[in-house]
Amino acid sequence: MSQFRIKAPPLSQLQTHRSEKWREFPADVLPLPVAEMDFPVADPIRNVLLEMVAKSDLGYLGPIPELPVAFGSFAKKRWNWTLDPEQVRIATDVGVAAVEVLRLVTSPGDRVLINTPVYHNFANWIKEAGLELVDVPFHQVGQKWELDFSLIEQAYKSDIKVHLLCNPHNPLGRTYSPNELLEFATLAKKYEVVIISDEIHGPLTYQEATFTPFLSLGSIAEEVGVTITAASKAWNIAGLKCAIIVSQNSNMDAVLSRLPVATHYRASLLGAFATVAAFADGEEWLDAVMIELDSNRNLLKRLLVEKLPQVGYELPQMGYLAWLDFSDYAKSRPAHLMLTKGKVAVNPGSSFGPNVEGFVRLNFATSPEILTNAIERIVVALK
């Protein structure tokens, strides 16, 4: 593990930010709502982007085989996934992928499958492909999260072309087992289903929980999946704009190959070797922030049990987004009450599906006085 610290700046810092999580709101609300982190960005690709800039590097991306190479060695460091790196392809963002993916594997109409509540922008990429939007829900069991994989099978039945999974995932936090994700393969090729598994958290996985690539467990998975991923939310490099597609199959990997030529060329030269850096030297980075979320999400569990004992919070297994019940206080727009009262920014639970209208998305990837304030304030606005 790191032997080094990471810290977000003060407020004063973050706020003359020009991301839109310090644009979008007044400069008197603490955003905690949009999935990027307050820390500094990681030395090797700060060196990486202020070399490009001095020598007016800043042309278009072309040839790059340095990032397939990265990802596989980090893939095999991290996961213990060997993975063909001529079956890495390059996409703007995950969310350009996904939508490239889609209109390659499906027709106007067809129906692809997610499961809510998730990452509300699954359902506006499956709007832009032309698609119709199918939901088996996760239904709640305590705190945890679990899937009816009867209702699974019985969607996959209906005509479902694709299922859409986040894997780890986003907001409920957890990782999926290795039986379940070989559960979803085996009923994807029973059913002629493609999983597209959007793994964009799994570098944020905590050391109690275990990742798993759904492309790592075999020949099934291999023969229905493909990977969209990116560096960008494990080192915070969204703006940078710059994913990856991967397939292991031969049949699949055939597939891709029709996937537009400007898919490659619309990611950004920057993007394109920040990401090198980020997996090929940004592993001591990466571990050091995972000391910080693992200290915030604790800190959160800490604060909740103090002030809002009632608050429903299970400590997530990735990332830094916290999936919080605030139905025994506010059974509806919870969010709006923080945001209009306390002065916080968060994500409403119904963006992310229904029935959950006293939930809210609070990230965590800040400083623990930002974090602090942001409770404080929260409780005085559900007074």
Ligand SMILES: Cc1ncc(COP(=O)(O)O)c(C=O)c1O
Given for the second form:
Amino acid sequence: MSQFRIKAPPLSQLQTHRSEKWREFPADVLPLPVAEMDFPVADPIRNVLLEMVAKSDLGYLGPIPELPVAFGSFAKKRWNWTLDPEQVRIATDVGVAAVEVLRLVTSPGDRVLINTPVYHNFANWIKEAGLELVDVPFHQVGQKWELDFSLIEQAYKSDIKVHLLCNPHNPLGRTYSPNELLEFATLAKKYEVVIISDEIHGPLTYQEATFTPFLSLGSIAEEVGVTITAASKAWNIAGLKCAIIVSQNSNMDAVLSRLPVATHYRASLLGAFATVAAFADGEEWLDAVMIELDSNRNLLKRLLVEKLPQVGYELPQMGYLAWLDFSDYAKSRPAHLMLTKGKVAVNPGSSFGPNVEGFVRLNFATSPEILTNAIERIVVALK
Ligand SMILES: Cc1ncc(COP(=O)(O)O)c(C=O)c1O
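Please supply the corresponding structure for the form predicted together with the named molecule (the preceding block corresponds to the form predicted alone).
Time for the whole complex; same chain goes first.
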């Protein structure tokens, strides 16, 4: 259990930040869309960056055996996943990792499956790689979001080459059970589909839920799967640019060995050593952040129950992105109303897929004061 609390600084300080979250909107807008957290960076990361800058150690990224070892120990401790560090590769970010792996395992025009509503860049990556997107959307059962495996099988049968899986799922905030993942793996083997599992949010899973790394599920998953992930979401270092690509099967390793050599050194030296610090020494900070996020996801629940009781909100099992159903207040474009009338920026549901126009995604990785203020502004905007 963590000994210290992590607090977001006051709004006036956050407004001096140079990142997208704090530059995209005018100063009178509370920015709660971009997936960045407002918390001070973990000391082990700060220290390695300060040391490298002080020494002017700012060249290209070369060999970094520390990274697979640090990720492997973290994965073992956190998820009981024993992985072969020889099959851990580096890329600039998860987006680059996805596009490079897609290019390797497909031919132009091949079909790639996603499950909307999902992180909007999945569609962009597929387009960037010159591929065709196929969607088997989630459907809602009560407040839960489920997939129909007969539709997944039908899609796999129809010449899908890759299934891009968001594990755990942004924006639905849901983990997959081992059984669900094994079902994907079994079907993928049967129909020769490659599963690319984007696990960037995995370390942010709350205590009551279980995140299962796809490649931890044994030989069938290892045969069909490639994991793309990073420390960037959980330790809030997206600007440092470093991600990892993991395989655990000799055939898949041979495929990935054809990645462009530059994929490695297009990641940043600072990012790679910050990633080592995160996985090797960043657990105490991560645990403290999870306490703060847990408190905020519940604060959001209380605020909504009190002020906007018709909003649909299932506590997320991971991460800091709340998926909120505002259909009872605004059938379409609630995010637009919030921005124009309330000066609160959130992501419109429609950016994650079709048929979710009444939803928004709200980032609660901030202070309780900013979160409370945002909900007060939204109440006014919806009046
Ligand atoms: C599921 C998912 N994958 C990837 C990313 C972005 O990763 P990167 O900045 O490393 O491309 C995000 C960012 O929010 C995300 O939610």
